[in-house]
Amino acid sequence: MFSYCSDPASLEGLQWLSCYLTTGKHMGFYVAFGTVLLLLAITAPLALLFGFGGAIAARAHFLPLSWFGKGYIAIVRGVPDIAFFLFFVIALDQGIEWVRHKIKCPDWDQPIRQGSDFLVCDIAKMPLGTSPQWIHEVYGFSLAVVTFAIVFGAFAANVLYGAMSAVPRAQVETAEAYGMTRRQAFWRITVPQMWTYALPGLSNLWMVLIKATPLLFLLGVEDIVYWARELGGSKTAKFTDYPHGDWRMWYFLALLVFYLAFTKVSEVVLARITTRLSHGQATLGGEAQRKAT
């Protein structure tokens, strides 16, 4: 990065540290913070979409659809997150490869399952072995996003289901008495008001989602936990130009600061959203605002 970094052995103090912190691996470490933020930026709205769909399905009067919605919520919430993350990613990956195998290799005469091995033809693999490294990384990241969205979508569905039920029934009945259909009353009365009741639960879910991002490490994505462990471990002069002892504590301390700062910013933003949504609502927050004015 810097011109004086050409000979690391001659460096000392801050110069050594400035060169050490700008190596290629450290750039990967800094990019990994963007990976975590990107995961949150994509997963949060996707999980909310899954949750909204799950809540609507659970409230449906068509029984099979209601059973599907309630089953989705119950099953995902009931399975430990780590077990679900480890199982679902493998199942989803093998499911995609199985479908591609059936389409692209209809003449394959060997069993796909051979003991503990899952064997498909080469052109059915996802991604292909000849694909660039970035495609492998994007594919792995996409599987992680889908898995996170399904898991946290089930929790969001439970929150939204309760929030929809918390909207006073009298308001819906009044809307229907004024000539609105059930669908119109749902979209114009229930949905706008439910967010006030859902926000506390969704806020907690957002915090849990932030804390769950280190699970990316379990899914094979090179996230900040991976790099912290990789960079912080002891390095000798045989393997690097910047040898050092066990610095994992400092790297994980940096992660601690990052997560605490991020959750604090989230708390401030969520508090402002709560204040905005409570305005004019028949809730404790809305009543406090009415008395204050």
Given for the second form:
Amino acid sequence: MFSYCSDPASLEGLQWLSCYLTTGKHMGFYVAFGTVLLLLAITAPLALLFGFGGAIAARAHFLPLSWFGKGYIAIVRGVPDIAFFLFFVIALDQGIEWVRHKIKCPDWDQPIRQGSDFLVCDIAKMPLGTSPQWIHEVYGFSLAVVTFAIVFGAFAANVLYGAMSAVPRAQVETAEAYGMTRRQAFWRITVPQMWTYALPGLSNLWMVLIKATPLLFLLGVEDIVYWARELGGSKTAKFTDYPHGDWRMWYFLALLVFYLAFTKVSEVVLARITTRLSHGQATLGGEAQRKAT
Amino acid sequence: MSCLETIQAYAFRSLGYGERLLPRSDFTLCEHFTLIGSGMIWNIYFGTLAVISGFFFANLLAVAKNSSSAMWRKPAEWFIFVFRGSPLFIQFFFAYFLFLELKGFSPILDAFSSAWLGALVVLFFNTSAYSAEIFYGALRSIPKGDIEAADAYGLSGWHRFRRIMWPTMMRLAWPSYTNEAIFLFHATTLVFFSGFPAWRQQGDALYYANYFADKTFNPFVPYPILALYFIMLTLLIIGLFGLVNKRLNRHIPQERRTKMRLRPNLIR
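The block above covers the form predicted alone; next, return the form predicted in complex with its partner chain.
Entire complex below, previous chain first.
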């Protein structure tokens, strides 16, 4: 990157390191941190949305819908998350291709599953074999996002379900006494009030979500763990201008520090939000604030 | 092969007994069940040993974190922060490379780079940190009156801790500790999947489930089987921990007993 990097063999010490750390591949590594942050930024609201849907479904008076919501929560939480990550990525991929196959190739007469092969017609492939590399990457990334959202949606649904029932019953009864319908009482009373009860669970979930991001690499996204393994492995002079031994340990140390720092920052921010939200609430936290002033 | 023969051939495949080669094509349901079940041996091995050994260390850590002397408190706080703040996934990777580096130095250290010991050490530290935080929280919420009563009866130091504080701490922490144990068992699936390589294809349940899913390109058979095994394991843990909970609470009036509530909402 720097001008003096043109002849790596002549470099020494820190100068060598500064050139080494700015190679094209390292830039990919730094971009991967952005990928992880982007995933978190997209997944968190999406998972919250899934969770909200799940919680409403679980509360529904219509029995099959309520069973669906409760089943979703119970099953996803009862099974190791990593199994779900591996399962959903293949299942979603096949599901999408199957639907496209049904729509685009209605006159296809062979079975889709032949022994151990999953065959769909060429124009139903997702993404198409001819599409450029970036589409494949975006598709892989979106699959990962949806997978994360489904799994964390179940956890969020559990938290929100608890929070909705934690809203004092008397408040909802008052709303009903004022003539609000069930739906109105839900949107005007329960939903605005529940966040302070949901926050401890949701912040816990956020921490857990941060710590699940290294699993991206298992879903086929080129994330920081992928690059750390790639870049840290021993390099011989034959293949690169910057030969070095096995440095994977140092790369993983950097990842460890990144995650610890991220956790610490999140803890501080979440503590602030908790303080803000418990302001004026009829809870222990709110009461403590009232007494302090 | 009939199903019985399959079970004979593969039931202990994950430990290296029985058939050496994994089936390559025409997978039967029986093979799915047997091999994934065989892999569960590893999950149970890791989980059980880590929970039992971690329990003792977690107690030490919780007491250290509660200590008024910074010499004890700081190391415990840092230990808990590092192991709870970083992904288990990274911990496994990191530990594996660390153990590989150490491998040359002395023959005693060689065993650490294999999964059965190395991964167990990581899981032990990890579960110790999580449980220590639970125990610490329970230690902080022991009713003030209990301690005052102990003081009034002249109990102090070690006696007060062993007879009053520790049993109360256990009683308060037990429901959360149950969840922690369940999640540790779930976390054992990461051992062969991320950090430690599966030697001669002797992996855990997820390793075999993934093997089948890769070979057949059909996730809808092996993963539900894996889920079934794990749900059974979870129920077993809840049963066992429930017995302990009952014993811990036997002197408390019925309506004030701490309830076991299943709240697995942690991933590492």
